[in-house]
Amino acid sequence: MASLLTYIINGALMGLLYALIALSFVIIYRSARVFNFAQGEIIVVAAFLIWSFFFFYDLQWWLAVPLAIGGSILLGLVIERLILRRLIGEEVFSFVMVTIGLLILLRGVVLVVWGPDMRFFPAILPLAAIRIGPIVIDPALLYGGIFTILLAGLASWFYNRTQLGLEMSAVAEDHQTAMSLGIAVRKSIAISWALSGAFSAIAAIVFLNGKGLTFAAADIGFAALPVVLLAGLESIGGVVVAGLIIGITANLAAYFLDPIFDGGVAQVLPFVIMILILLIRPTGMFGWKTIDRI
């Protein structure tokens, strides 16, 4: 019983942290209409980025890390200034190829700048198993879903209580209008993308906190899809709800499963999940409904 309410638990906060990388992905659909296929490749930047100020420039935690941020931030601007801003009222089509072009080329940079090989990324965060009677936690995981509701409950509270918040909701709707109302779209495209690689350099330190780093760390973006199209592009609060499903889930399945099918359908069931959320609610859980008036 021990055993299986410490699968339930490390579940629920492994599904916290991808609830943490969807908010990426929800914050920049929310106000520039884009799905950024390349926001895996954004946290390894940001996770080199951290190795660098720790190893190379040999800094101390409490001002790697701010640093880091802000150089996630800077990538954001980055990334919207010389790429997306050009593609303001374009078809959906041409963000989603410009998005996997960006994958490409962020991975690129990252194998010329830091390599193939693996790093030791920092343990920020303790490494000491937390035990509560029988069941343990991983302490990396329980203040990473700490973070997640703190962070989802800030960026909730900013997109339906602000003025700002609420114009870059306007903008998600359509770019054209929007510009046409006087909202200022590229202002709140630039600043989505950069809280956007604000929370990718927090959920970097959390993912890969004392463990190996390499490029392919990327792939934390697309184990975090199902959570992001269960709970619909839009919700924020969704993305909460969605990454506590598909977290319990995973681990009931790698407890209940794996042992009788020899592994994997742990990582399978997720996306199972994903393509009959897709086949039976296109927009998710939580995600906007779109009326058509004539």
The other form holds:
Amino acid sequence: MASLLTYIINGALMGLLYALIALSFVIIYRSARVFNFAQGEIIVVAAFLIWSFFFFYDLQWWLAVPLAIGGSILLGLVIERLILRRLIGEEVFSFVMVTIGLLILLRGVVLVVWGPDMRFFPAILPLAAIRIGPIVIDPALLYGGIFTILLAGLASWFYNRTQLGLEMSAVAEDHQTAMSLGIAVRKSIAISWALSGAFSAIAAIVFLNGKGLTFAAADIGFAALPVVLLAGLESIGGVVVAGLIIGITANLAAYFLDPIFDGGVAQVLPFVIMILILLIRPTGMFGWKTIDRI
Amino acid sequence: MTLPGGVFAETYAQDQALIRTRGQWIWFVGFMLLLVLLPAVASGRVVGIAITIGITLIAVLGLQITMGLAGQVNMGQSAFMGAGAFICGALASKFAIPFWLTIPLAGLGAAVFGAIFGSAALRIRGFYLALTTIAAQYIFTFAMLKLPASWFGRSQGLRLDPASLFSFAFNTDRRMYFLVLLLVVIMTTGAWGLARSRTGRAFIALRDNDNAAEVIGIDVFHYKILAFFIGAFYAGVAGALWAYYVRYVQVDQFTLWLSVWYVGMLIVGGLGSVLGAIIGTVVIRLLMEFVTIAGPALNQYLPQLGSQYVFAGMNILLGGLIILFVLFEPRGLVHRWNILKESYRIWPFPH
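Can I get the form predicted in complex with the partner chain as well, since the one above is the form predicted on its own?
The next block holds the full complex; its first chain is the one shown before.
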């Protein structure tokens, strides 16, 4: 019973980590109308930046972390400025292609700059497991869960209550209409890329705290897909709900089904759930429904 | 498209013909002869590269039909290819079925697998669809590793004997080359025909606007599934050839990364045309070979890369190329080729 409870709680926390990564996807999609396939690579770049500031330049964590966050914000802005800005108004296809190109390019660049070796990511969050009675919790994931809820709340407040956030939501509806209403579309898109970069750096800290880091860590971006799609690409609050659903179901599956299937169910079940729900609601649970008219 | 000067169609058959002039016939026959004679003159390494190009080309042609013609973004082509390879491997190694049956059966099996994921396209569109097809990759890997070991051998994979016909075994690269060449010719001709058929036109209507396509009487459900079915059929055939070529099928050979590369080849070549798929595949494959050769030199300047230089170099090259093509030449290399051909025909007049 206690181990089942441990599975559920850690599943929920893992789901919240996916939700944090999902947030960085959703923030870009909301204003730029782009699903950034390269998000996983941006997380890896952020992680390597932290590693470099820590061990290469020997900085303290309170200096290294803000610098790395600044670095990934800068990366987001550079990508937006050099590539995505030229594609405003193009069709979905171009965006799929260009971010896939970016994914491939960034992976190559990471390999050239940092090499293929395994690095040890610094333990910024505490490492010792938290025990509440018989239940064991990973502290990095616990802090991560708190970050996710705080950041999702903050982002939700920003988009729904502030002038700038509301303008950015208008940009998400339609670029041309927003532009004709005098909203700075380019500025909104740039802000969203910067925000997403910052979120990626935080996700990297939670995900990799005290673990090994290689370029392959970027796969977490694809692992977070079910959460993004379940929530719907536009929904900020929804990612928390979707994260909890996916995380808890995956870990329950790991508890009950893995002994039968000899492992692996927890990785594939989220995708099955995602497809089933998308077949019922094609824009996720909380995505915006658009009506096509001719 | 401008025809060469003085060429006019007088009958419907002439209007439909692909090859019109004597010059075109000479080029066509010469090119086919070159392909047939290649193993006789080229080194073993070149033949090996040609086989890989041929197999990749079949998979990319399938992706061109699903993505370029019908406009359904598909990021799971390598999973469909894997499904074909495993089906072919199982049929050949467990039931000793000859290759001229396993290859089409592998194609059909992969096509059914593809159509199941394609049926999601009826309700799901745009980015949601692109991401849903990624799920095919995860589900394929899971299934191959979890289905009973007596079916697909789980993580050990499957080994199979070379394809053979009446005691003639395709057991060397040179012999395998002719099998691949034959299928490449059949599949390319098929894709060319499809693109100009009623089905091809329905696909294009679907790509341009699926709501409008429905209004003008195109059965959207039927054609969307058909697009995935045909595309995955090509992938399955490519997978079966791959299985006979390396004679060893394993899950790790068919990754999401491979699907991403196939998409990259399409973008560089040009979406929506058969020639684009051919150009993209050949150019990217040759670039990969170039990086493999140039890699050791690169390694002198970047010693920290170790043996990863090929992977890193290819990623930077392909990633950069894709971005540049989307930004500056979204219609791909085939568009440049067409311009070149046109300006040759109307020379000396300015284009």
